[in-house]
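Encoded as structure tokens, the following chain is the form predicted alone, with no partner shown.
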Amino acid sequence: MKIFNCETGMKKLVRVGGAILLSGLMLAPMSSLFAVQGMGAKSQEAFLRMRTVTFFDTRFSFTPSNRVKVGDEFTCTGKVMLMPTWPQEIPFSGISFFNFFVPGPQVLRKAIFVNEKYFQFNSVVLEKGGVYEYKMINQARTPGIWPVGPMVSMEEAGPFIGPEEFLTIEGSGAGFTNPVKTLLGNTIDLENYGEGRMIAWTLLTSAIAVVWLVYWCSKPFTRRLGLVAAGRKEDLFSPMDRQVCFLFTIGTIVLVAAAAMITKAQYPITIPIQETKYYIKPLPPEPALIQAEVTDATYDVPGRTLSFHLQVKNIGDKPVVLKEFLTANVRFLNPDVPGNTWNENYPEVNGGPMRVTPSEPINPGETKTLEVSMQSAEWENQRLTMYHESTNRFGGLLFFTDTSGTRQVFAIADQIVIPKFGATMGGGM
């Protein structure tokens, strides 16, 4: 009969698990192969996203089967605008650059129009306040299901996401191409235009930096140490390392310089990088319709409910309601308004009910105070409980409309939000 023994079983146990653990460390990785990701928006602080720049109105080709096929053209387009009081923490250049954000280069960027002018490589200036009409055009080019959306990126301030959509590209990638023309009239393929040039460089930059490697490893490490410690510098270096040296520096000046010739020779037609950077105005304002003015808000945390008061007067000459309120690609609508439903082609992420008091329409030249509430999970799911934040404020856009269909946008740019913890979670606040 076998006796168990405990410490070979203590033993095989650790290996087991320690194998265990070593694949799970290994597979970890591979993981994100099968998964599908987003860009990562949560991420940013909530005051980020909520009081810098917001998307809006944006629409994909491709919705509602979200799918393409390699080779195909789609578009997005939509508006954004720039908060107008932006928030003291985060530079503000307004040099920006429209972007289409998808991980890796898995669509090709056609086209990008900023207020029906074109711009595909050049940076634009942009204004506080300012609401811009973008339009980009792209080309479907490695299979897969990939996060795409509107960004901008901003000079010092970083980028800003707008709403994602998951496409799927079908089909193959092994004959896509890229054909563009020249300015001297050629027609050359992007895919592997120069793709042999940048390989020869690759591989005799790399033989030249492994030969390097190699004449200074293969001498011996202990007793150079030795003449480090000793304080013997002036001996590491003898007079073959310093003719080494002199080849490899002047034989690499040389092979620069040469491939340059060659290079220009060969291509005796270029301009140079454009930095150019274009002011573009921003659409002009909508009607006005009302004047609205934020005088407090709370968030309820156990209740996940963000409330606010707004003193709206109707300057226009139809009855007015508030429609919306979008904010970080999170958008919550009044079901009080007739026709005012979820549609499912939305990209952005659906918020719920927004509960407005009293409901009732806004008459010409009245004058309310309109309680506004959003429960909501988003608020934790997206990151927008602006309590965990040092700066406890919340910005967003306002939608009203007037019965003829008029709309205006208004911004909340800046408002601070007091948080409620509730009666057991109070610690004295």
Second form
Amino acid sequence: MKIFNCETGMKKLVRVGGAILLSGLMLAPMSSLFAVQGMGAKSQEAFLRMRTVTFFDTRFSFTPSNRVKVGDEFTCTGKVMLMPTWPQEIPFSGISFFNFFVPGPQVLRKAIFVNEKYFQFNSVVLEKGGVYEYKMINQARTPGIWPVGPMVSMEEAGPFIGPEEFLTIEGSGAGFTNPVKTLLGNTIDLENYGEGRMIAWTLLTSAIAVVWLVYWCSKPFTRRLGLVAAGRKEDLFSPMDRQVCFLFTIGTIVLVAAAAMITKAQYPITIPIQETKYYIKPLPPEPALIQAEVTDATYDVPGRTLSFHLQVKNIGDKPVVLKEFLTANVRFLNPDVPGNTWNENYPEVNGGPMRVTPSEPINPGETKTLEVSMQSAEWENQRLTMYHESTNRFGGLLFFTDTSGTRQVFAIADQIVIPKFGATMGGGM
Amino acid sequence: MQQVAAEAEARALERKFDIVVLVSMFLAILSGFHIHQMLTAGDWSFWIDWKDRMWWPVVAPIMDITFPAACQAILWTKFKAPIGATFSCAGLFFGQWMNRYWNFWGWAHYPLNFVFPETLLPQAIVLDGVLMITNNFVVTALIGGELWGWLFYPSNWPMIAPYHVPVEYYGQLMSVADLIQYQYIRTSTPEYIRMVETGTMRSFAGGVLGVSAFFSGFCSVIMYFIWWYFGYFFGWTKFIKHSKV
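Structure of the form predicted together with the partner chain, please, following the form predicted alone?
Below: every chain and molecule of the assembly, starting with the one above.
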């Protein structure tokens, strides 16, 4: 009969348990539970996303399939507005870089145009209240499923993330090339240009260092500690050691100098890395259809409803309707406007319907106070509720259109929101 | 006969012990130096378009002479082994290559020509050599520290020169390094270099490379002293009085 040994059993248990725990920890990052879900825009504060930079009219050329092959080019177009009332809490320098976000170089950024002008690799200076139109041309490089989208990085303020789509890149990355012609007339492949030379120099300098280390480490090492402590330092070096040391020291300096000079001769024409900043004028303002002012706003916490009053004066010559509200890449559409239905190809999040009361159009010369109400789970899902934050103000873009289809974008950028903690479902004012 | 066999066995055991000590030291220094380098030089070392910007030949050598100085303080004063700088820089270089190969290339798919590390090995050998020849850490700081700063740029120029060949792209003049960084997206963080960087190596018409190298060497001298004493302090084994043992 086998007798259970408590001590051995416990040891085995600890060993097996430890192995399972360690394996779990190592495999955890590979689990779908930890899969990357987008670019983390939701981790930014609501007021930052709603009141700084707002992307609109974003379109990807790969929709609706969201699939491209390695080597295919695709575009991302759209507009971005720098909100006129920039939050005091967030520094504004205007020095920005238009970017295309993707986790690493899974796509190549072939070119970006801002207001139809080629956008350099350097920064631009943007204006508050300005609208800028962008076109980003990219090329698929690495197979996989990647979140992609437009983005603006601003000095001191950080990255502002536009609407995203998940793009599937099909095919094989093997054999992908990225040829470029230099001004010296030769064609190079950016995928591996200069690699052989870099590896050769790395191996050469490493080999010299290894020989130096092997020379010294091949002698008894730990024993040296005792000999030094015993005051027998001089016994540790032979005349050959000193010659080797001299040879390596002078030889290395000569080698570096020679290699630099040979390289200079091989590459007589080089330029410094470029650096500049330049201004881009914003787009001309859109036709003025309305004058508007938000007078008050509330957020019904249990009802998940943002509501505000909007005083609107029609200064155009055609009836005007409020069609849409867009904030932090979430769109709310007015269902009372004919044909104003959600298009699945839009990259933004569908926030749901926007109730506008009264729903009738505002006639030319008429002034009306509209009650705008949006009940949506997306306020919570997208972490756009402001009652948790130190700055409970909201912003976003209102889209008005007249009967001819002319559009005016109106920015709400600095409206305080009063939360209603005990209100019942239903929203409204 | 028996004594000879015992001596041979002792020698073999001593070599095995040496190997254990050296490998352990190598891994420990590799870890510490690599973390230090990532935190201090960081992006200056990661990207080809940051190399040769105004601060790279200044920041990288100053931040990287630290561990070589500290290791020399231990390996020279305790063991009289002139390998402190080379040993630590080889560790850093090995760690950096593992990082660049597995993480940057293997995982994130950056081409190696965008992310390879700069070499410090030639300067390290010279620093070790100067210490052994002079047998004086003050002279090593003054001469070796300056050489450390001066040799950094020419040690790396054979690798980075091809990336300074000019390219015309959409009517703009760029270097190959500019073009690589433009096309191979880094998503966000390093974009700030374009915003904060107000000068390149050749901003002042005639070039600032010599000035940068001299300044780098000057600061490296100071850093050498500071980190020599760090190494000396942490290599000190007299923490407990004999009477208390």
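Positions refer to the first chain, counted from 1. Between two forms, the rigid core is the largest collection of C-alphas that superpose within 1.5 Å. Source: prediction; values computed, not measured.
After superposing the rigid core, is the C-alpha displacement of T205 2 Å or more between these two forms?
Shift of 2 Å or more: yes.
Does the C-alpha of L236 move 2 Å or more between these two forms once the rigid core is lined up?
Comparing forms between these two forms, the L236 CA shifts at least 2 Å.
Spell out whether the Cα of L225 moves at least 2 Å between these two forms when the two forms are superposed on their rigid core.
Comparing the forms between these two forms, which are aligned on their rigid core, L225 does shift its C-alpha by 2 Å or more.
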